[in-house]
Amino acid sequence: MKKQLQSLKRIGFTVGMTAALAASSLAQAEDKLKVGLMLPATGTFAALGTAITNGFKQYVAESGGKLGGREIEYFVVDDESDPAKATENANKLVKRDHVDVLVGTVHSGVALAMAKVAKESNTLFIVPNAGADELTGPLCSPNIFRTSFTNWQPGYAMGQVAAAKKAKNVVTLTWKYAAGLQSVDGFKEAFEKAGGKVVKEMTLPFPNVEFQAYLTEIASIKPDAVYVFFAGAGATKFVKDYVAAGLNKTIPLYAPGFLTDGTLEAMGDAGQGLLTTLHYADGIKNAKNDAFRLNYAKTYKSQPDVYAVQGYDAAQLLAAGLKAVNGDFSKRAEMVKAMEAAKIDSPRGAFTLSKAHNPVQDFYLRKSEGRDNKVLEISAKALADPARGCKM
């Protein structure tokens, strides 16, 4: 009898523990997942931050307001595109708000500081724009993912295009910060590999938009083409100044697509006919892009751009991980493996991730017509960043 009672107690304890664990797992699945959005809401890149936020929230809305069965609670910080404030801002989300996932940002310098905070705290970090090569290079980590590009990728794709168009001597101009300098490096690598020569590399401080002295120097050098890296309001100002100086009549202007994404309306006639390379274009024909653009236009009363796509895909990637663990965020190792293996059905076209957690994706040669960046051709197929310095 005594043994039977002990056996019954053990059974009761086991059943009780199983029920408790199940209840705990269910409670965790029902808890809201805390997502920290650290993006620019003011300044040069404000519109980009808004588009990324819109895209992320659109995917969540399309998924019934949940990812992997978890409702999303947002915590928002305006990073002001200021690297000096980046560590403090990231710590507000990680240490004060205790977010589960950190999402950001546009400015590469700010993203590098965010990566340091994420690595130190082991916070899952998804980068929906900043292309700093280091993020999936020397700073690569199991908890850091990117759904956009490296600065090297679109620059490299355009270097191939410039060489194919028989340019021999090119001048480059960019803001002197990580994004611009690495973009120029990518362009230069491909262009000079094909026999071209970058004869002058010019830079100016971010976010300076006083371009006249540089335009005067370009006119005196008379290169076959100019390659630039600018985005947002700075891109609009540069293109207008370039056209006002008459340089567009004799010297083709090449750039990654950030020059014209989200800026064509503001550029007006000056922005027409520009050639850019990017992993997204308005005229991509696939079912996912058609539905994405329609839903975005209905929801936000505007047309989406590459930044919205990257925000949308950041949510898709997070969803892929959460789905694999039924929303149980404590199973981080399993979740990370699922994210690494995910094939994202993106409006840009399906892409996978490299071992360094960066998209392996097609790059398109686009031409600006009206308010659209229309596809001319695929300029680089399934282009993977070399991930130099990644030890993961």
Second form
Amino acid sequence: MKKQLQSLKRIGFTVGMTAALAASSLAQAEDKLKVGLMLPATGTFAALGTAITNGFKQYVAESGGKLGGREIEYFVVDDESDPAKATENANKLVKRDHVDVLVGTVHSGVALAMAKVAKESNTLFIVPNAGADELTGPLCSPNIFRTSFTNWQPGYAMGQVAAAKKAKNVVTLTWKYAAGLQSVDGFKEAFEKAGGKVVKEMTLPFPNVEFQAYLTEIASIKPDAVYVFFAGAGATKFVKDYVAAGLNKTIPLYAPGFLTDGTLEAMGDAGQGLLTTLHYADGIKNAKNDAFRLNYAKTYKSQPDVYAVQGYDAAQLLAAGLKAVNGDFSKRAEMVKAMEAAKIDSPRGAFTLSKAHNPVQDFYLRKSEGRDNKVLEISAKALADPARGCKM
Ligand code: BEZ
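Go ahead and give the structure of the form predicted together with benzoic acid (BEZ), now that the form predicted on its own is out.
In what comes next, the whole complex appears, and the chain from above leads the way.
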């Protein structure tokens, strides 16, 4: 009898605990999900930050304001694309605001600092642009996902294109920080494998735009082509200076598509006819892209670019995880599994993630015409970053 009573008590305790846990999960699932957007709102990458925010919010709005049944509450920090302020800025979101998810950023150096904060606090971190190879390389982690690219990917794609166009000697020029340096590494790897030679690698500090001395040196070297990594306002200034120096008449300019995405209007005539490689182009024909572009133009009264697509897909990836757990963010392992297995129906074309959590995706060779980056061909099909150093 005593034994029976004890086991009845034990059953009562277990049922009570299960009910309490279910109630707390339910309560959590009914709370708003806190999303920390850490992006540039000022500086040379400001427009890129705005496009990512717009894209993210567009997907949430298209989903009725909820992801996986959870309403979204935004917490926003302007990171100024300044790595020196990055740890403090990320901690504002993680330690002060207690966000569930950290979404950001554009600048590779800032994203590397965010990854450290995310790892230490085990915060889910989704990168909607920064290409730092390390994030899905040596720093890869179950809580770090990316919906954009590695710096290596579009550089590698353009290295193949430059070789196919029979360039032999190429000069490179970029800002001296992870994105530019790794972009050049990717270009060089493909280009030299195909028999080309990078004869000079030039750099200037980020975000300097005093290009004249470099253009003078390029004119004296007379390479077959120039490969550059620039983006945002700095890209506009560079292309205008390149054309003003007359270099475009004799030395083709090659670059990852960040050079011409979101910048063609500001470049005017100088931006016409440029060849770039990227995982998105304005004229991609698929139903998702048509609907995405129409809704974006209606909502924001402007045309979307690759950054808007990456922001949109960051929200899609988060939704895939949340749906799998009915919005119960405490079921992190299940969420991560669903995100790893997700096939994202992106405006760029559907993509999946590599084991290191980076998109495996097609790269397009594009040509700028008017305000569009038009597709010429798929230059690298389902290109996966090698994820060197990732042990996951
Ligand atoms: C980067 O810092 O990773 C980056 C910035 C702008 C465009 C593309 C990459």
